[in-house]
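For reference, the chain that follows is the form predicted on its own, supplied as structure tokens.
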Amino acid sequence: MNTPPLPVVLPLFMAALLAALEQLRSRRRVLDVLSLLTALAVVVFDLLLLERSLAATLVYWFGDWSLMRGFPVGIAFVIDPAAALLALLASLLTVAALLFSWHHFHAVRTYYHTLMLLFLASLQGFALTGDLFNMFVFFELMGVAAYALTGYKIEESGPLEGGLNFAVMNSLGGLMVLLGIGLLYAKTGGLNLAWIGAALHGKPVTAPVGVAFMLLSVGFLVKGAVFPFHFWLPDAHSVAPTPASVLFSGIMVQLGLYAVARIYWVVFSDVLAQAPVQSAFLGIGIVTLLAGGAMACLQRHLKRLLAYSTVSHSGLILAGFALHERQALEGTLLYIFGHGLIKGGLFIATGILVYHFRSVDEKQLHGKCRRLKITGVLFLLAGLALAGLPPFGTWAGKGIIEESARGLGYGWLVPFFALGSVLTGGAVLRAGGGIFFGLGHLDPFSSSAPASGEEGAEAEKSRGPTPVIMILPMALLLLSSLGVGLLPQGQQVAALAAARFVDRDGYRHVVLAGERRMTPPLSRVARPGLGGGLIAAAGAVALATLFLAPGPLHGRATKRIKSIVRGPVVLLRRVHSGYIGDYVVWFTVGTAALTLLALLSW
């Protein structure tokens, strides 16, 4: 059987089948019921090919048409481990999202089950093409799906002022993408990345090369959120329904980050210098990380708050990236894979907020959610462990890029990664204790603009005790990222994932040239410290109390440190306006600021 296809192939014609089944009068478990056996044989499908991949990378021809005279002349899935694992990633948090939406719309409504498996094929293709215009077409699916489900409440002006800004700046980055493939196209004659990396090996520099790869990365850089090509991701985030955010921000956004790393590595690695591009990467990484987890600590829509942490992780993947070298890398795909599942835990939690309370506002909400004690604790968790808590994957992984950001003589970077921890896993502790317990006091410099009322259509309104169907996959996904970091069998797959993914020669090779490299063993890796991850957590739970408890920042003291924040805060503000204008503004800034390091370096 040829497996490689069927996860692309399979949500797509079921997707086509559950349009036509729409027409049916009892029709919402028996799409609930098929479009999760779809999901959930896409995993059996990812796992077979993750299984596969740690031998060998596998190539697969759509139509064989392979090479001609050496030139590829179809298209090709290229599944190495990386591919195989962000695949599964995708696949794992769409049957918890299935799972979820099972008990939670209060009236699904037309085709949302065809989008989500939409959504899904876009993903799973996304990630196992080796082929640059493929992957265009794969992100342009993925964006017309997303568009959808993020404006799916149509009625309402949120989700569609929410799904015009993601429109309009993921357009534009495809855009780029497209702009940067014509120019490499022109170059080489070739859209397989292994064509297009060995065509440009040994040539010289030249600027339309260089320009190329920062249109690539700017297009792909809008899908990961990072600075200042982010702000889309709050507005559309906080406003799709709850099983779409569980997506959007479990694994689309790392997507966008995994696009630029493969395509610098395949076509670009040797042939531009490292320099410039890290520098560069490192640099938006960083602003990333800070710009994202003040945000985060100033908000209090629940949605909004995990939608700006978020962009905060993203900034971390980034610089994990950005390393260019073996170690880091593993330790950013197990981030990846780690964050994803505790992202889409707190997503699910926001979900069943939603579901009792009809809003995710913290301050309409403090001390209200005493009875949902498991919700709160799972909440808690996720809190601790997206500050990176031992031994959840967020440590491992955030742990090894520190390993190596040291090694490469980068130890300033340990800092700033430890910060963007404590602010994104406060701020959650923070609205968790005082949703769930009632703690300490309201936050005094969290927005006060109003952050309710467009969660009621989503679900009915209950008064009962949560179903147990709506926790299960909250729960899961928390043990699934307490596995990832706990086993070190994830750290021997994220290592072995990392060093095919960093050797270029060798994808070429089995690409162009259908020769496989001996794999070696999996051997036993060095586990990272647990200091980093304590401090990182303790320091959360600070913060989080310094928000809460009665003290420092209550009273007197509040007017003080407010004077002293007052202007960061004003700034951060009126950066992140909301107005569609200024974030075209702000992509046209830093579209130019690239491009003219592109020039400038090459």
The other form holds:
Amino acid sequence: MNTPPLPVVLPLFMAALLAALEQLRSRRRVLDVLSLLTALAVVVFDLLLLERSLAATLVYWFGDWSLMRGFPVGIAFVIDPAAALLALLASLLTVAALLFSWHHFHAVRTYYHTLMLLFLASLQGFALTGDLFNMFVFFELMGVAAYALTGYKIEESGPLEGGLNFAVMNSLGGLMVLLGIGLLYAKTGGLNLAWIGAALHGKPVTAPVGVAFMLLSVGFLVKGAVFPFHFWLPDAHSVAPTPASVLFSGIMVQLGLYAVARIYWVVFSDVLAQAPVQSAFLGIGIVTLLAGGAMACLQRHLKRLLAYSTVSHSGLILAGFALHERQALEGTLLYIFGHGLIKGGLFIATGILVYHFRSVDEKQLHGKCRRLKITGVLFLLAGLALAGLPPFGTWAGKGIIEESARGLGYGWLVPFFALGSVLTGGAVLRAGGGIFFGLGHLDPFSSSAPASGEEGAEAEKSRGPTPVIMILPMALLLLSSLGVGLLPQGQQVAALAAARFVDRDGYRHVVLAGERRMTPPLSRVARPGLGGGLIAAAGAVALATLFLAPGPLHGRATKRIKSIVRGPVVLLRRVHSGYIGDYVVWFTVGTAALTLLALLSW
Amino acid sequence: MNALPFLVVVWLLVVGLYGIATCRNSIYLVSALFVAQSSGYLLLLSVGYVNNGTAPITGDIPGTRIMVDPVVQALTLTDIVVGATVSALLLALALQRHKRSGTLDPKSEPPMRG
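I've shown you the form predicted on its own. Could you give me the structure of the form predicted together with its partner chain?
Whole complex next, starting from this chain.
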């Protein structure tokens, strides 16, 4: 059986089929079951692909249009373990999201399921493809499905605004990708990643090549939500329906960063000098990490808080990719997996709050949710996991990245990584402690007005205990993240995926010559130490305690502390203004700076 | 290669970005976005253009004629379809907002601050 195209084709087909069911009466459960079965089938396909790709990288040419005299005339899926891993994460999260939406929506039209399946298909295609223009098409398909999902609650103002900002910024990102593709096509005459890389190899570097790389990077970094391209993310993720937010924060953003890494490695890594890219992306990553973490601490809208924590983590992931080394890449892949599962679980928890109380406002909910014991405990556990508590997947991933950074002489990154974990984990713990356990006072800094999202009439008024089918996906996601970090197999797969990912010549060879080359077996698989993870988790608890306990933030010294932090806080808030015009100015400045860097350094 | 198309590409991009950054009307915003996107089409087409080339319809022309590159034309067509979809969606969102609040100005409503 030819598995490679199935993860894309099946959801596309089912999406069309579900759209045709609009006329069916009592269609709700039919839709739920069919879409869930589709997503489960995609999980199975992805597992098969992962297993086969571990043996050797798979290349699938659509319509058997493969190489003609060495030139790729068709479109290829190139599936190495890294691609299969990300596709698997996407389908797992979709299963969780669809399980959760069983009770989430009061009434649902066919297009919700159609859009979810379209989104799944585009995520799969984006991860698996080996063709630049194909990547662009899936990028845009992903975008359109996501904009429509964001604006799902079209009678509220938040989703309208969030959807608009999201769509404009990502369309501009798509435009940058297209311009980059145009320049590269002019240079090489091909669209296959392996072909472009081989065609550029050994030629003198010219300015258009450098500019093309930067334009492609900017385009995908908009999706990857790093500073200064991240402004659309909190607007969109906080107002989208919860199941869609699970996918947005868990995998969509990370796929943008993955695309940058993939393109750099296959096409540009032997053409462009590494130093300027590395320092630029490390710098951007650290700024994003800190800005996202600080903003997360300042939120009282729970989904917005989680969205900013996603920004912070995507900064870490970008820095991990930018280290440009096999081991760092292994850690980054593990981190993406571990983080995606936990973030999905956290978003599902906010969905459970919406189900019971129709609110995700930390102040409104303070102390009201004591009876949701299981959700509360899971929420706090997820907060600790977000901070990197061993042995969750985030801990393993971050530990390996840090080890690699130290080895490369980038030891100064480690405290920043820890700080980002402390900030995001601390923000989640503070919110959880207040909401589920009634701890502490209201936080003095998080006074910004919450956005209206799905709090409205989406769920009926409070009902009995939480349905099992809502808690189940959350528990399963946390458990999977635990498994990713705890089981050595997870790390072995990530190590192999990273080794194959950095094997540029092997990738080109298998696509352009059709021959498989064995990657040399890995000598050792290093386990990261427990210390860093424990310290970060303890730091997060300390930060949450600082916010909640009647300590310095609430006693007599409050005024002084407030006057010290007021400046940066006001500045941060003002930068995240919420106006699309400002976002575009930031985008333009960022793009101009990166393009200038490309022109100066190559 | 002629530099003029590339200058126009940059011009369209800058004008479009300026339009999005400064506009006070969501419909204008969508139009400005489309202007910016047309810079992409122009870049692709000028990349594949050959002087005195004909349209790449191989059935009707003798094999000796020079054609322009058909690949970039296919890319452009694909992107036009994508652009039209996004514009339609954005216009629908803008109209819906107009229905709700009676304004098209993106700055009129207090934004989701912070």
